[in-house]
Every structure is written in C-alpha cells, then in structure tokens.
Amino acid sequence: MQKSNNINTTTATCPACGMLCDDINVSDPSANTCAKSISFFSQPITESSPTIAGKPVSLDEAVAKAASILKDAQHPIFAGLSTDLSGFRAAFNSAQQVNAPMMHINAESTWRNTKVLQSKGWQTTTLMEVKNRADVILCIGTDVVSHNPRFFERNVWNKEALFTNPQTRNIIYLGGEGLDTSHGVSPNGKQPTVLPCATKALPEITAALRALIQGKTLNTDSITGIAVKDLETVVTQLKEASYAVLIWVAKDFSFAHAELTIENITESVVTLNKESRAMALALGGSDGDTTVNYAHTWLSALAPEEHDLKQYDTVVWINSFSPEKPLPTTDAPIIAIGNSQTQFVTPPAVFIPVATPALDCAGTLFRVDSSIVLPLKQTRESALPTLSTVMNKMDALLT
C-alpha cells in the first residue's frame, strides 16, 4: 500500500471532537493548541490489507466474503458508525438492503439528549452566540474542556466577541466531581464559581435549581452539600443576565434516568426566558455522532436508538476515526470496516481497512451545535479505500 505524505494543505477542520476547529496547523500538528487535534492528525498511515479470519486478502476477496456473511444473516445490525456523512449515506444504503437497524458507538449517551428533544423539545444556541453575547455561563456537571478542549479559548475567552466584554463573563460550576475548572479562569484572573457535588447528586441539585427559578421555595437549608444560599445566588445570576447560557455534556451524565436531569436543564431555560434571555447548549460530540444522528433521521423518519448487540447474529463494526476502540464483545461474526491502524484481540471474521476522513479523503460533518456543517479536506495522500466505496462494491453483490 501506498506511503503518505503531506498533500497542499497548512489548515484544516479537525474531527477529533463535536466543535470542529477549523484553524488546525496539520503541516506541524506539535504547534496546535489541543491534545486530541496534535493526536489525529500525527496518525501514520499503516500499511494495512483487508483480512478474512486474520488472513491478507483483496478487498475484492474482503467485500465478497462480507456480502456473503450478510445474505446468510437473519438479524444483522449496522453499528459503530464512526463516520462522516457520505460514509454514513452509503452503510444506510446497505443496511436497508438487508434490513438492519443501526446503531452509533455513542448510541448511550446521544439517547440521553434525544429523549428529552423528542418528549419535550429545548431552546439551544449555538458556538458563535456563545462567543459574541454570553454574559453567565453554567457549566452543569462537567468541564466541558475534557470533551471539547479548545471551547473556552475560541468561545469565551476570545477577545472578537461582538456584544459582551469576555473579561466580564461569569464562569459558574455546578456539580461534578474532580473537574478542572482552570479553564474558567478568565485571562484578567477573575476567578469562576464552583458549587462541587457528587455526580449522582445532578438529579437533586438540577432538581432544586429548576424549582427555584421557578420561585419556589425549599426547605431545607442545602442540597447533597450545597447550600441553598448558594443555588439561589446562582439563580439570581442567571435571571439578571443579558444572556445567560446553560452547559452539559450527555456523556458526564452515566446514572439511571439522567434523561430527566437533562430535563430539568432544559426546562430551567423555558422558565428562565419568561422574563430575561437564557440558552441550553449540549455539548461533546465525538466520532461524527451529531452528523449521523441528523442523517439517520433524515433518511428514516426515526432517530437512531440504542440496541443490545448480543441480540443480532451478524455485526457490522463501522470505525473510521478511532482505531483504539474496540470491536463489541458479542459471538456474531463481526464484519470490521475502519481505520487502519485498528488493532484486535481477536481478528473479525472480515476486516477492511478505510481511509480516515480528514485524513486519507474529504467529508463533512455537522457541528455539535448543529448550526453549520463543516467540510474535512484530505490532508494526505492515501492508496486507501473510502467508506462509501466499500459500500458500493457490496451493495452490488447484495442485489
């Protein structure tokens, strides 16, 4: 297989997390400002051939055996499904073929939210409002920064917002455990507010912040170790902001029901806008989830759901942009169709090796605020094959 090599390019949009950055340096990835960019874009390309049970065969051989694997199935499933939108378009396209439903690798946490847009709807901004008026920013949960590295420096603290003074914004953190708040720090030194709880407290606290918007009254004097005080000065911040912007990321939320924490944060902001101007925004976003979500959707009528894979007797793993996670433990032939340089424990029944968009060819990917789409430009040469390719040659043996 071909060796790659850097192509005419100097910036590009990275796909490493939901914000897309579209400034990445990927002539020299060592002078960029995030760990998880520097990460994807130093990715050798690997001298890689498709395999049938561990063995080098053609892709021909490869995309053969995997239609023969998928005729003989009663129940397969598409999962996985790292991918951008052409390569999603073409596995949706053979996954009706043979009737399967899909299923994307952050099935889990993406349901969280899709509950809660589904039951009740939400008003959500985007990255840019963010930038230009945000005045209070709560960041439920999380510190944001572990998801998406690189929010702070490009939406709060940028100095080209229109209609706020960065320096002025207050920086809120409610709840979660071990965050790093450094980040919202602003560059004056103006220090944010951190109200820390448990994790599987957010229900409570998220709970009695969305009742004292409400103007309710608690009695009690805190709330698993916050003070009520100290919510109600929260509460008071949020009410008397410009625009006031409220932050989670789904995949902070791993406890039962925490669709209804969502809940609570998204109702908080109806209440809130009753008489000030306040926000919700979801954030993280990882292996083109926002896209495939907006897709399937689409092409279907349905969002995507979670599935039980030990349910389906055949699986195809779709993983173009993150080789070190691994396929699902299930005792159905697993067809692998991903990045290069993915490593097994044990070998796929089918293995084939694609080109990693915004690596090895173009895509585009919707943003995790769902206001733009982005486009990836190929930034090396690559003698490999793209998803939507494979897809075809066995959409063909399918018919």
Contents of the next structure:
Amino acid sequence: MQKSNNINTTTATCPACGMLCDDINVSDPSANTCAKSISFFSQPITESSPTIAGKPVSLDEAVAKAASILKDAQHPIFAGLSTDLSGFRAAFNSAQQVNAPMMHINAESTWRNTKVLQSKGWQTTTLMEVKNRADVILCIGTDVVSHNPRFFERNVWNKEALFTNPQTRNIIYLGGEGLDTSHGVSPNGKQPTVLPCATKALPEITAALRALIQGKTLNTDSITGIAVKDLETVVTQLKEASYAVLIWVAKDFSFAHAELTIENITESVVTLNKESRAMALALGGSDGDTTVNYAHTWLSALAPEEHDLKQYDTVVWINSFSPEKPLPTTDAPIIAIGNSQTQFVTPPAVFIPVATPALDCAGTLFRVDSSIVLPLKQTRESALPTLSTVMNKMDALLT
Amino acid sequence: MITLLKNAKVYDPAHGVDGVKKDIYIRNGHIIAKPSKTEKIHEAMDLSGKVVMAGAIDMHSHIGGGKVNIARMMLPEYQETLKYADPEAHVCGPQCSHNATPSTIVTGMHYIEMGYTAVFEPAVLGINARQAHLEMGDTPMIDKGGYAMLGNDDYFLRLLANKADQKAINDYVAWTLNATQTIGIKVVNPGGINAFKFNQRRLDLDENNKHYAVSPRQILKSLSRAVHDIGVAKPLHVHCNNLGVAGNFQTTLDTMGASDGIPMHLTHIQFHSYGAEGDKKFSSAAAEIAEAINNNKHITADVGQILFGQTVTASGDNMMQHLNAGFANPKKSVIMDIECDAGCGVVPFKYRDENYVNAMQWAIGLEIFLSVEDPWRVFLTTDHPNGAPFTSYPHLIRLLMDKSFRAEAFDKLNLDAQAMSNLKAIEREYSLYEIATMTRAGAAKLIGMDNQGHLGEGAAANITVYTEQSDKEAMFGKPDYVFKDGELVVKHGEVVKVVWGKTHTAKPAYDKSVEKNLKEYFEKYHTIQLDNYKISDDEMAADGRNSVISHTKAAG
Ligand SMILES: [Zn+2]
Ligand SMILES: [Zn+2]
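To complete the pair, please output the form predicted in complex with its partner chain; the form predicted on its own was given just before.
So here's everything in the complex, that chain up top.
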C-alpha cells in the first residue's frame, strides 16, 4: 500500500507521449491543452484481480503460474515493455534469467531510426535548442502534433527565446498525408509553407532534397507533384538559417526501407553542417520506448532489436501505459502484466495488473530527444503492486 | 567483527609507506587501528609475499555520461566478437573493441577485477545528470562520482557576459554541484561547444565566443575561482581548447596561466601536447608540457594515453569532434547539441602503430608520464574509451615500469615516428610506490576524499592484494584479492560477491536566493521545470542499491 503522503502534488509529468510535458495540472486534468494527457490522467482505477485463464486468483498464485510457464518455455520473449525505467530494469533481470530477448511495442518504428544510427550515425539536437535557436523548422512527412500534441505550443510559439524571435520562425511541412498544419501558423497569423506529397513519395522527395542540398541539379521541373523551384527555395532557407531543424517521426514512415528516407534527412543535415548550422530531430515516442531503448543498451551493450514474435513459444507481455493496445497475435501462451484497465478479447494464460507509473507509483522516463530524463510522480492512491515487485517475486521462483 | 590481513607488503603513499611489511585490521567496512589484545579477531589472512595497496581510483573514465551509451547503440559490431562460440575464433585482449563499449555490468566487473574500487565520470551534463547516475547506478562493484560540465551552458555565459559578480557565479556553481549530485566541475573546450551552435568552428584561448563576447580565458578564470571559493577540493577539470590539433601545445601552456595560480587540472593532456614540427607538421611537445607541469605547482594533469586498437572517441567537445568526424572508423558518427547546456560528439576510431600520427600520440603520452617528476600531480588514464579501453591499464602500467618492454613496443612503431620521438632516451621506470601514488593516494587527494586511496585508520576498507611479479601487466591485470568496503569481492581475478557502490559528491553551501533567477530562466527558456532538474539524495537511493556520500567540509 502506498502512503498517502506521497501524493501532495498538483503539477506532474505526463508519460502519454514522448515529450514528457512536466507542467500538467493533475488537480484539474481537463484544464490541460492536450487530449492525450487528459485521457491518461483521467483513466479510472480498477483494483482488478490477477487472473489465470480469465479466472481471478491471488497475486502469488498468478506469479507462481507465470514462473512455471516460463520455466517450461524453450524460447520465451519479453515484449511490449511499455513501462518506465525501474519496471524495465526489473524486467531485464527476469529476461536474463530465462535467456529471453526483449522487444518494445514500438520496436518496428524505433528500429527504423536505430538502423540509420548504426549505418551512418547522425547529427541531432534537443527541444530546448529548438525552442531557443531554431529559425527554420522543416517537418518531413509529419505534423508532429498527432504524436506530440503540444510540440508547437511548448517549443515553437513560446513567447521568448534566447537567440531567435519565435514569432518569425519559418515553418515548412514537406510531404505526408492527413496532416494537421494548423499548429504551424504563428500566433500572429504567419502561415507555414506546405509542400504536399503522398507518404509513399517521401523516399523520392527526401532524396531530391538531399541532392539539392549537396549542390546537385535535378533534370526535372517537378518531383512527386512538388515543383523543384519550391524545393530549391526550401534548400536556400535551410542554408541561410541560423539554426535549421529537420524533424521526422519514425511512426509516420510506415513503408519499406524507411531507414533510407530517414538517412536522406540525416545526411542532408550532415551536409548543411559543413557550412551552416542545422540539426536533425526524431520526435514521436511513447510507451517508454526511448527509456527501454537506452536502458537496454547500457545494461546489455546492445540496442534492442526487432523480433518476430511467432518465433517464440512464450510471450511475457508488459504494458503499463496503454490499456487500449491489444495483446499480440500469437499461438504461444501470453503472460500479460500491465495496466489494470486492460481489456481482453481472449484472456491470456496469466494476467497480473500492476501500477502505472505517473498514476499509481513514481517512476522515471527518458524524453524522446534522448538526453533529458524526468521523474514521474505518483498522482493517486493505489494498492496495485509495481512491475518490479511482481518481477522480483517471479525471479525468486525462477532460480 | 574484525578481519586481519597479516604480513602484507604495503604500499601506502598517503602515509609514506613504501613496501613495508604491515598488518591491516578491518571492522565494519573500515580500516581500524590495531585492536587491544582483548578484542577477538574473527578472521585472519596471511598475505606473506603479497603486495597490498588501497583500491585503485580512476579519476577520469567515461562510464556514465550518456555518450558511451550512444556509442554502444551505434556500434553493435563491437560486441560481435563476444558471440563467437569457438574460443579460437576470438583471442580476447584488453584492447578488444568490446571493451570500448562494455555494458554497465561488465564495466563494474572489469574494474573490480583489476583492483579498482572507485571510478569518476568526468563529463556529466547537468541536464543529463539523471541518466549519468542511472547508468552508474547500474554499474556494480565500484563507487562512482561525476564532474558536472559548465562553461558552455547559456546560463553561465549570460552571467559572464552580463558581468555578474563572482558571488553570483560561485552560487551557481555550488548550486549545480548540489543539483546534479557531482563532486567536481569540468569545462570542455571552454566556450567552444557553445560557439559551435553559432557556427564558429574553432575557438582559441583569447578568441571571443561571438554571441557572448567572452573568451575561454575569462571562462577558465571565473570557473576556477568559483570552484576554489566554494571550497570544493577537486580543482576545475579542464579539457582545453583545440583538442587534437597539431601545434595545440601553445594553447595548453597558455591555459595553465589562465587561472592566476588557482589550481586547475588539465585532462587527457596527451591530446593537447602536439607540436607542428617536421615534414608531417605533427610533433611531440611533451617536453614543453611536462616542464610546464613541473614548474607550475597549481597544475595537475591526467594523460589520456592512447593504445593501439579499435575504440571510440566520445567527447562533450562537439566542435572538435565535428572536425574529426571525417576520420571515423568505421565511417559513422554522432554529433549532438544538447539543451542549451552543452553537446557531444561520438566518433569511432582505430589507433594503428604503423600510422605516423597515432604512433606519435602513443609516444607523446608516455613521454609526459615519464617526464612529469611528481607522481602526485599526474594521473593514469586512457580517457576511456577515447585513448583506449580502461582494460588496458595493466598494459600501460607495464609500459611505465618496464623500460625494455617499452623499447620493444617502440621498435614496432611507424619509422618516421621513431625518428621524431626521444622516448627511447628516457630511462625512467615507475616504482610500485609511484604507481600507488598515481592510481590511489594522488587521485583521492585530488578529488578530496579523505577516506579513500589509503590504508590508514578510518579509510574505507577498499584493498587490493597482488602477487609481485616481474611482468607488471600480469601482476596488475589479476589481483589475488580485492576487498570492497571490507568485503572480499574478488578472489584470484574472479568476482565472488556482487556489491553496489556508493556515489561520492560534494555539496558546498550556497545562497539559496540563486534559485530565484534560475527559476525565472527555467520558466522562460527551459523545457523542464527547475525542480525536475534537481536530483535528490532519495532519488539516488531509490533502487535501494546506491547511496550518496558528501565530501564537503565546513565552508572554506
Ligand atoms: Zn575480446
Ligand atoms: Zn574524457
């Protein structure tokens, strides 16, 4: 049982997206400007019981069953991993005990970025540099706000900045479908430049952008419906910027070989930096993906990879943050450990509800731009065990 | 419960003990005076013929500053060799690439196996301090600590540009140490990381950051004064301007004069001791640098020795790392600007003995080690992983202690480098006492830890026991026993008990009103709240494995 004196806060940090806004009013969640945050902080608490094949059992019985399934497994995997740092640390220890690899629920999109890092590296920046320096912001294939609703509110249209006038920032959207570009309009009405093209055309348009930045000429007037002279204008603006920032969201790049498109962006930045200043920035992120990516890397010396769940005979599915996300499709038994609100079409072999960091317990998360790590506060009373409590109980039975 | 280590041949420079046979008594994790006859000795180990030193202290190694984690992530191929099932397929040595980017777990294990009991991460970005402590918290066996980076952060540069008085600077520096749970202050390429954000590509000691119109010299003067005034033992840790540039020794010499005699520590000085003589316009200025260290008693230095093999360079100095990115091997690198605080640059690199410049770098490092007279003012580092993985230390110790071993290695160097170096003319061989000074007593004194690095009464019982051998690499590579806080944790080179170390910090006093301006600055310009920047003692201890030790003495 958590002590009530832990909860004396009105301001909290929100884990609902990768930006970790730390100015959330938890006394009145509806006062927030972000729908994701409102829905996260207003989710009800259910003291749901652990279950085995859908039938309520005690925590100890559920943990014992989970441990026995894991002991019998030949090739188990720990997946989902929607949790915070201490939850991940505990899960990592358990996975080590049974020799299981680990894969985050966002592995597919994270891996798009990791591939670029491992092939070429990159030159990147963080949100405070954007907020205070960026005079040209190029959003490629994304509106950002579908993932990070307050990106413009907090980092672009801020009242004051150290080295630039926020009101006069030049916002450019290049490609992508169904974008909400309204956030790119400055508070005094300055419109963004929007150069539309289909998502599937992003490989081609980013290759053209990269070529132009490298000083090549294109033997055509138009690419994927965008006039080359408009693209050339963008290139000139990027080169003349005091500090240009090129943004993408890997989740918006759901097409084959997305890493090559990302590489077009990051290598454009590398070329720009030979003469002027520019930086890349990957946004999006949630379910603790950045945290898991980083902690897995320091604990094992390797970044987590993408795996095919069908290759594994037992899945430990951890999902503390996103009860609406379904269990993975697999014939293997699933040990689900996660948010008490989780609904199942078919009940898993074992379900153990655990505390959600930032609601039921404190925690720690990495922000999507990677260098900033923030504490999460407990914001409500809860009797749910933490993921690490459950993992430690299970470890004791696995040895 | 009292443990007795009998008949040890003790090297304890803090007490002037040079290979004297002594008994050591341990109780509750500390070394105690000889107990009275009535007290029971619960355990006694006869260490006849063994060499005993305090646990070693690495005062500069990148074990948790975020940058090495980027390197791990970027360089999965470094770990590939570990997967070979056939032991013949990979003969593991201290300079293997996997040792350049080990996991935190392996880092702690390898350090303790070599008899190291405390390691200091020298480049903690304030904004990234929480990550640094999380990584170090996951590093078993050893104590940890960090130096917070200042001098490229916009808050400090604004203070300096606005001619804030020294008290305001002092308060900010002291506040930073408290908020980030660090024990020292480092400045990397003073003003240069910041200037790079304004598209400046180089910054000399007396050249202005073009936005703030302040020079590196002003930054050094202000920060070294602050560290001194607030009573922090560890002198300002300085990574000079012009890292790695031919002819940069002049900047280094001039830097020594920038603090008006206030103590400064010049880090990985090998990378800052280059002349521009000869056909290749790259030469050794080790003699000039060593002489200057010998003459300037306020200066200390660690070497940042390079050793040949595949490694990765990871530095806060993104201005210079951006220039070096073209030399990346394999061909990839990461350059970051970070949160109006600093930056970083991670560039993989392979040092080759047949390469002229690399061979010179190797010789320059050794020349500095052997030409600085006072082992209390020079420290044994490879700037892990920048010059070589820390696992190379036993090899490096042998190079320092064994002139013929050194000569053999020298004869394999690039011939032009052999012709340009006078290393072979240097006869000096380090003694065990000098090695113990450099890696124990001196490091503890420099950082300001009274209870570390020695074997006197009251010291933490961190003790390393070696078998004396003529092959010093073998001797230092595999101690017989290592005690951590009184517990036997390593036996014959193998960890027998897993423990989790503590975090050493300094918590100087400051005027609490400093937070008024900081809060305003955070609210306007930062992306997080001031309270979330600060790391509390409770947070450090939250996982139940870490705890904070403050080495602050009454305000001086
Ligand atoms: Zn190896
Ligand atoms: Zn270093």
